[in-house]
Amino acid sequence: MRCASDIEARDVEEMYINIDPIQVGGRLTADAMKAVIAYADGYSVCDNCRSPFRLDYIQKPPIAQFHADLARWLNMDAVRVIPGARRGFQAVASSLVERGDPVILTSLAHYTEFLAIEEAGGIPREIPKDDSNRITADAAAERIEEVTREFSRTPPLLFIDHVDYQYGNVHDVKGIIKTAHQYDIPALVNGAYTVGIMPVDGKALGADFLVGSGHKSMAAPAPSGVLAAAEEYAGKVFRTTEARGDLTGRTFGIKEVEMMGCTLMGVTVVGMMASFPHVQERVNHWETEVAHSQAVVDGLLSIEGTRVLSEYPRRHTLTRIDTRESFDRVAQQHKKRGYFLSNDLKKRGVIGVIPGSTRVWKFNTFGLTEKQIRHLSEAFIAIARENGLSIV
């Protein structure tokens, strides 16, 4: 099937398992399809947008009180939505940052942070992990401490991953928020493998910004995401216009400069909306997610030389694994050397992992059923076994 002479109708939720790490909390709902499908055109949700013209005051769809309904839902003071979680880090660094200026972030933090900074012209400063691939607020006092004797000042924002995007470790958010405010310095938590699959609470973390992805996991079409503020900080990146045409006198109302006055349109935003009640329900099964996650982890420990480098036991569904010491070692005589895993995979139904992977790789079990979980581990087992490794 084509959707058009050259383009090829994509069927991989329809005919696979999919643990690509970062596609399984991005899966449309169909509801969200339907948005898709009635919203295609570019303008469509412009319909009804009256005075004073800006995204967030639409009606019809009722856009403005799925901003207020966001807000309350993260328990944050004011929200905007966004294309994409790096246009949060963007705004938010643009705002705090000046040329010159050190920025705290993680030695697991996301690349668009690292450029986030960059254009803002700041200079990233790495909190460094310990030995469990974890991020302690120890450690980030000690950095502070250090980037703040290097450059005679304290820096003025502080990146933290609720989950990070390697392991898919959860780190000690809130203390590591609380040791930033202690030196007056806010605190930007990047939500992107956290808010829409799991429970997150804005002012309970204490952060001052929350950033999430609508197409990482939101279950929202791409590019999408969500900027939370505390409304100590509402104000400054939220901030409008101050612009005036120096020939024409023109002036731009409540553009907000961050956001470039209006942010998502069209199919963008009503496909997040029309998620959003199942994103709301779904986080309430966030135990069972995590359960599922243990139980496939546990079926590839079972296989001789695995070994999980994420931690354990799992509190997440995204997990880093080290098979260098079995799939690899079957890679090493096997005709279609490292691509006989994911092959094997689709024979089975499942995709998601990146082929040629045998080494470390990662994956990622959210919102599989009972029936798939169980089926993706004896999956796993089933190949180790018709490759001569052991199962213990």
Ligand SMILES: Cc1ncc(COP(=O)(O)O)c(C=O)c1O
Second form
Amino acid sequence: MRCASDIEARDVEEMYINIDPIQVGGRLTADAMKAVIAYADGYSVCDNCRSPFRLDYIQKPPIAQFHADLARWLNMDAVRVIPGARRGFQAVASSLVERGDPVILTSLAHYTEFLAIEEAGGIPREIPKDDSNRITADAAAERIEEVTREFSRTPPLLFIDHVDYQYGNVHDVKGIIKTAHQYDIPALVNGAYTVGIMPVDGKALGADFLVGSGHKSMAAPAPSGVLAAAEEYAGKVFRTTEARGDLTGRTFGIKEVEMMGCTLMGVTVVGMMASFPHVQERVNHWETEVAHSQAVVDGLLSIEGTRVLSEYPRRHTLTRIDTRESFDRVAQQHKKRGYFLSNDLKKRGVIGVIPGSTRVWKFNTFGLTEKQIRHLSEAFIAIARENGLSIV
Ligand SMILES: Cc1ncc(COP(=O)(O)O)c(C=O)c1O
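To test you: the structure above is the form predicted alone. What is the structure of the form predicted in complex with the named molecule?
All chains and molecules follow, beginning with the one already shown.
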């Protein structure tokens, strides 16, 4: 139950344009809000759990169908809903990595990938980014060769972030996976910033595993996410207790080991399901989202001294910007110091910039309307002008 002050905080947020870099793809749809209320009890989806006793077989509400639809939509062979992308990394690392194995990820990988590797006893080795903050297939090949020499064995897994959380850059996932496959290394695609906001085709990318985050990019309640696998690896990551022939004593039939028996229950799964038709529809407007992102970045770049650190032109809505030579110069003289920017933005109806961030920071324009995009761009320019910065 939300307390009164939380509800107030939420209502205030709904009156603003929120450009928080990590929140925008996760905001619930009205249908998800309704579903959350209807299914608030923890076991609410389990009333019709009949043999086989596993959550992803439940017909009413149509959780089984949701799994099939998700797999088709992602173009992957098998799918489970999970409590956050990180649990997908954990399940895959735990299934494929042995103690002491090197595991490849990148210098732009999310920390939860490191944790998954560490928990499995693996040793992370990073592919470095290039000067334009991109991960390339050539750099992947070079690193795989080095690591294989260092450990005298091939890494059992490679993680690649489809779009990274630092720059919002779109990496050559297809090329990197092709390279990994040349060394017989399966690849996990971290789609935390792609699945649910832009079209993603797992088979076209060559993904062995594809992971998404519900609360980050699928308009779903936290903690939620999706783990999809290609046929070749589905039996391994979704192995059941009965698959092991050597166990004696009690076993638990079709309960999946990595999923701890059953996956998402109640609010999280029905919230995801209720938003799914909207999510499927919204990815079709990705080009418009990118054009919006570009318009705001261009507005910011018209302010003298501002630099974009993400790839340009933009191919995503998450952008890293350097305003040390623009807004931060103002901040040095301003009575509110570094807080002036978030303060002035809030007066103009914009929230989501961390108070005090006037140096290097990130924002995300996903989901804003044309009018909001114009307003946002004009707000940045107006604040710059009012504080003596020139517009070029
Ligand atoms: C790139 C990236 N990957 C993975 C995660 C973890 O996602 P989740 O919170 O769904 O476990 C996050 C966010 O925290 C992220 O930004």
